[in-house]
Amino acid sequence: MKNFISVHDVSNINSLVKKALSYKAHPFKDRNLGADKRIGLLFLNPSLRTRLSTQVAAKNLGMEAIVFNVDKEGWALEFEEGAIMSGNTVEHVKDAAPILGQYFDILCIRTFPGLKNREDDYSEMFIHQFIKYAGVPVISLESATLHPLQSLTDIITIQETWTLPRRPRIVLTWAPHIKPLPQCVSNSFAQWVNAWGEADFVITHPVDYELAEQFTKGAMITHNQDEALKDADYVYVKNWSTYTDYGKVYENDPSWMLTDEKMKLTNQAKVMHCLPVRRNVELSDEILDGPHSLVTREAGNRVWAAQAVIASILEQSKS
């Protein structure tokens, strides 16, 4: 594995999941793999689980992790090629990234979409510019369109909790929110479940909340949430803003919030969410605090997903 930006960087999802679960059972078994190496974590927007889990994972492998909050501690970066830097940006990525590549053995980047211009966001210019100029492996800690570490975590959590000899039915359902949110987590979850290919996958959302087909192709899509929830084994809850008329909120219908009453339609489904979650807006307290919730377990698995990815990159660099 050279970089980790999407599911396309993974040759075998099940093998990577197995590696992560092996680290969960034995966190320090490769404590010398990253000895005398440094990993840089650059954040252009805030993080809690992604930051801390990646730091813990790197430490488990013997690496030194250094965090830099670009949005608060650094110069405003320019990413456009040929830009005339007479505005607010102070340093170009083609000047900053090669230096970071000298400081670190692996560079991790967390960016965020502007939700203003779909073409700009979906070009993934920020993270691709770091890959172009840094000269070291790059791991996405979330980009404008995808969140691969979260999605790997989700597949790990499903695999370790699924025990029946049949394919699980997995439902990704839209949820209300008070403001427009990116499509990153939803795009990524759809991409990974489709690539994994070992589940019956359904996506449900209100009219006009379609995601990009490049991520959802292969899933069944319905605007009827009750229909989608019927016989579900896992329900992944997430809000996202509109894709076609980009970055909008058309409605905030509370009837889309998952409740115990709606869970009666499922096959005693487990409920997942990437966190943070707005309680009693996206998900009810009764779900989050009840026996169906996997959100705490899911968040804990972020460490093992990151550790498996970092270890895979370190191993390739030694080969």
Ligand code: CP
The other form holds:
Amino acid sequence: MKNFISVHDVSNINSLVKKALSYKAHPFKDRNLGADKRIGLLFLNPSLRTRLSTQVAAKNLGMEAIVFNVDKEGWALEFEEGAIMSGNTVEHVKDAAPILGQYFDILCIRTFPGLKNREDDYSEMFIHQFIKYAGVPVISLESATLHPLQSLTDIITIQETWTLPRRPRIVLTWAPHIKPLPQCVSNSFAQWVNAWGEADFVITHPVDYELAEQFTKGAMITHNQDEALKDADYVYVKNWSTYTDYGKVYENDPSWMLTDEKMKLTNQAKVMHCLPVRRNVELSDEILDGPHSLVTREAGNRVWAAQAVIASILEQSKS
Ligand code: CP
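Can you swap the form predicted alone for the form predicted in complex with this ligand?
Shown next: the complete complex, the earlier chain at its head.
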């Protein structure tokens, strides 16, 4: 693996899941793989799980991890080619990234979309500029449109909890939220479940909340949440803002929030969410604190997903 910015960087999802679960069983089995190597974690946005799980994963592989909160501690970065930098930005990514590439063996970056201009966000300019100029492997810690470490974690969590000899029915459901949120987690989950291809996959959301077809193609899509939930084995809950009329909140209908009553439609489904979650807005206390919730296990698995990805990149760079 050269970089890790989407499912397209993975040659075999099941092998990567297996690798992650082997690290879950034996966290320190490759404690020397990253000896004398350094990984840089650049954050342009807040994070709890991604920041800490990636550091733990790197440490398990013997790497030194350095976190840099670029948004708070760094110079304001410019990403536009040919920009006349007479505004607020101080340093161009084409100057900063090659320097970071000299300090680190692997560079990890988290950026969020601006949610103002869809073409800008969906061009993934920030992460592509780092790949272009850093000269070392780049791992996405969540980008403008995707969150691949989260999605790998989600497939790991599904695989390790699924015991029946048939395909699981996985439902991605939109949930209410007070703010316009990115589509990254939902895009990425759809992209990975479709690429994995070992589940019946349904997406449900209100009218006008369609996600980009490039990620959802292959899923059954319905505006009827009850119909979607019927016989579900896994319910993945996530809010996202509108894609077509980009970055808006059209709908905040609380009836879209998953409750124990709605769960009766499912096949005693397990409930997943990437976190952070706004309790009793996106997901009810009764679900989050109840026996169906996988959210803590899911967040714990972030370490093994990150460790499998970092190890794959280290192995490739050694070969
Ligand atoms: N799920 C996730 O990426 O969490 P953080 O934003 O806390 O990293």
